[in-house]
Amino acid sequence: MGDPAVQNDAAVEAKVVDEGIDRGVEALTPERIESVINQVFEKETGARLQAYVETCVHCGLCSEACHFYLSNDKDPKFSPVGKVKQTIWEMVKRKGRVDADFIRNAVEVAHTQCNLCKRCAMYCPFGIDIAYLMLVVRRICHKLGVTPLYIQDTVNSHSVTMNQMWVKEDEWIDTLQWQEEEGRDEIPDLRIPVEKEGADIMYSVIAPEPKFQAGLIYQAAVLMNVAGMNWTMPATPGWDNSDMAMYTGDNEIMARVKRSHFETARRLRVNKIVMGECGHAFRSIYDMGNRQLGWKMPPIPVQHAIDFYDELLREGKIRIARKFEKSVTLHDPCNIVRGRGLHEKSRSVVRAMCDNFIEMHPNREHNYCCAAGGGVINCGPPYKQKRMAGNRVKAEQLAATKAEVLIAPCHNCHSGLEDIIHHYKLDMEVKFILDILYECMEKPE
């Protein structure tokens, strides 16, 4: 494996051309900036923001928790408290009287130098949620019309199609039928039931699966068939469980997307939603989208894939035919582990499949973020080199395991860690849990 410590040639900052930010900043006036900031502070926040801002003593104890800070040679501006001081703290202090250049810097800090991973909150002596503060900054920037172009395009897709990849309704159905036909070559009676009312499970995925990774739908169909599940997938918009609007501060679109998802499950009268291996989509149903709609928790039970796999294995509905031979290590996605505590269940599944499991350190809720989540990877190619520089510490963590396979049970983590592995020349491949489970499980002959 390569040595990440000497390969980080992306650390030199370069001016990024981003039309979403450049054109938005050009349209700003001091009056509009002040008005929007104060409107968000007065109408959309409250005691939580006030408590955080007034409690933070800028002690810097959060710094060592941040992969951006550690990977950028402990430059104070990349520390969580440094990001707060560059953005929302100044907005509060100046009562919204900041200029367009300030907003330009604030949007880049909040969108491309913070993954909202909440690791820093674990090390703050007061438990201040800096991810929340950065989301308020993103909300302000959204209302000012200043958002990175690539992620804004994704939100536009959500708004029009209710999925993040502009997958048309007929393309979605064609993909399901195509994967069903592929599956019949292996299991002749395999079906992907579409629009089956009253099923126990509605299986939902994120849009990159039908767009780029349709094989994951195939694998899930085999899993459901072998386990004897009573399941279905919807044919209408509402099948995509992702929600990038959650990360741009567009709370209105976020709520529309989540309402569509929940209402689709209600229309099909299913007992629960089982979602594929995605972290941010899971966060959108237990922490943000549901709350924007006024629900403390989702109006219908939602089960993450990790919990579902663990349940199938424990109940004997899926059996392991042979163990995975290569050495593996496991990444802990922030929104699944720090957010919902599925770290032990993921290890239970991995140990059931793999004989040679190597823990990376730190692990579980202390694991480093992938540097792709929180919408950062969705800001697109202009920020890729900054993203690579921002997670040298993760590359070093991966290299130390000397594992052949990295298991990343989250789409953004999967993509971001693949980038890190290629950039730092690490000799590893990245897999989802389902990739290995499909390969190792018993199937009908």
The other form holds:
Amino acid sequence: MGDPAVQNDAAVEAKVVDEGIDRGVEALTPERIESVINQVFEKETGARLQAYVETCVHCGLCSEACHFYLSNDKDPKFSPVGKVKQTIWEMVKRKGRVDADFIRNAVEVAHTQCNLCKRCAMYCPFGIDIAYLMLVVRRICHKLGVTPLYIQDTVNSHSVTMNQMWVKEDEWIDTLQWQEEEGRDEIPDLRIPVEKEGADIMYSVIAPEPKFQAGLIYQAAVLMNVAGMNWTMPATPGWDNSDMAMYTGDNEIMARVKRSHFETARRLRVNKIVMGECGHAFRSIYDMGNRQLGWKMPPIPVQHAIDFYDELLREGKIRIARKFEKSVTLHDPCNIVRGRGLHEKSRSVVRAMCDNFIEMHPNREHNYCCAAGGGVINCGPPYKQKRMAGNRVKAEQLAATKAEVLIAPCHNCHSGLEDIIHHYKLDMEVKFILDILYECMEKPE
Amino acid sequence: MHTIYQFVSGPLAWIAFILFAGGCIYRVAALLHTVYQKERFIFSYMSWRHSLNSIFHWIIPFASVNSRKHPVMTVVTFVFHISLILVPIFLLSHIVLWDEAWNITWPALPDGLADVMTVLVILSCVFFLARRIVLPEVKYVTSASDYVILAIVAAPFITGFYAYHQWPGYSFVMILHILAGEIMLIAIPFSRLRHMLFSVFTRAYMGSEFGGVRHARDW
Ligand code: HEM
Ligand code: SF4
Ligand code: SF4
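I've shown you the form predicted alone. Could you give me the structure of the form predicted together with the partner chain?
Up next: the whole complex, starting with the chain shown before.
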């Protein structure tokens, strides 16, 4: 018989205060819940949802795919199928007649206990896509107005400014010019070409870069200049490739954000979009936003930074002057490895730069997620403890490598892994590939 | 007794086969129809190469990472499924019935082997049952229907084994056996046993998404 929910530390500790959820839940009525759930089931889902619910044989074989399950001492509530049991199964079985407490739990499960990393899809013998099911739950919660406050704020920012961090248009342009100036100290004729129509490449970043990490734009500019690329960055909204709406189930805003990104590239008549080291943004452009807009594949070729660096190195446009000396290990971000198979390319880039590369295990498609992705880190401080407790396996995996540097070629992974390293007191420094590439590449004297 | 036997092996068998075949066709057609109506984009992502690649990696024992992580489960489930499908089709006494009714025959499994395979199916069901009771991650997602399904699958094999050995009261058990077999057939399209029908589709779809779009393995 089905067990009652087993209590574990994380659950006891947490009656999390999250205004976005608390206020949303207060406003719920049984009628509204029922009608929204059924509307999503009838109008927005179809054979996939049905087949996934009806095919699952309740075998539990997906459990060990999930870092939340492994890290929470194999508490079955955290297994992939355990999360489906707490959400979709009940909604289907009760035909949407669930109460507000149920929704409160569902939103926490779907938003903060699943990174949508799709590792479990590789462990279920039927290929049941539990990340998709959790997205359906998030969609329902979004339509019910029950979304964690922090991530909802980023979506509001997307909606108002077309970027994730409330960056104003003049701030954005200022930042680019500032980085260009900085760069000229190093390379006197360095340019960050803004609004150059007909360039080969539109380079796009996520909004946290201009907000907190402008140095990454600087490094990218040096790379582009040294490699002699014909590139540009837009001055208008549409420059940001990030997308938190994708993770809150706000598909309409996801579509607006992606349309503005693609249209900006089209307006600049570029041949391709090259994007910085971010995973979720890649998923949005390459897999989800484009589909929401009706494109099977992105309407303009998109190239992730890893692929781009690999190409530059292979074509000799960038040369390594001296190898990076510290020992490094490499994290495989879900969205570009399970999401785009870039694992061999990232390895070839890392091997080109570093002499002492140590694999972590498991790796490549089977790598453990960082527990930050899928919008989980964006749900903010209220859930940080759970996020740390939920990824002990990652800390163990990292510690076993004994590497000095952890390369994490994705913004979410980067921040999430920094948290993990800090929390579990590991002695490791997290870097982007670009940090090392910039340090080691040949630059004009 | 004789008339009951006539009934379960005559009209009821007809009904069971019709419900089974019709139900299977209906289920698959309905699934594809729903895809066509609501998620037509799925068709455009389907790829034969990636579908087959994924399916093969999951029907060959130990070809997927997860099947290597659970060696006992992998062996049991393959022995179970293979026996479960082969025994009813290739059992000599079943073929004799087809021959009598329709004048068609095909090669049969040696009786001794079929007997062993029957026992293996029963033991596998006991293993699945034990998993459900013992392993917390399985127990948590188990509902009453899972036990019912296991019973439905085990029943024809238990009764068949009993009847084959002609233990006391076997003619009555034979009737139970036929009934159990019919129930199992009907249950396939109308319970979670329809994973027999849907698994190729879910696997093929995930294989196509992983192979074609994600350029990553899904095994
Ligand atoms: C021919 C295609 C079929 C495929 C590919 C298939 C595949 C699977 C898989 C992958 C599982 C998951 C758990 C495990 O590995 O044991 C499973 C479980 C199961 N299958 Fe099948 N199956 C098929 C046909 C059938 C049929 C025809 C039946 C019975 C009429 C059946 C009965 C069961 C049962 C009872 C379980 C559950 C075991 C448990 O309770 O844990 N399967 N099957
Ligand atoms: S976090 Fe990853 S493995 Fe765990 S349930 Fe979500 S998608 Fe599956
Ligand atoms: S492995 Fe697949 S079939 Fe088994 S419980 Fe998990 S989702 Fe269901």
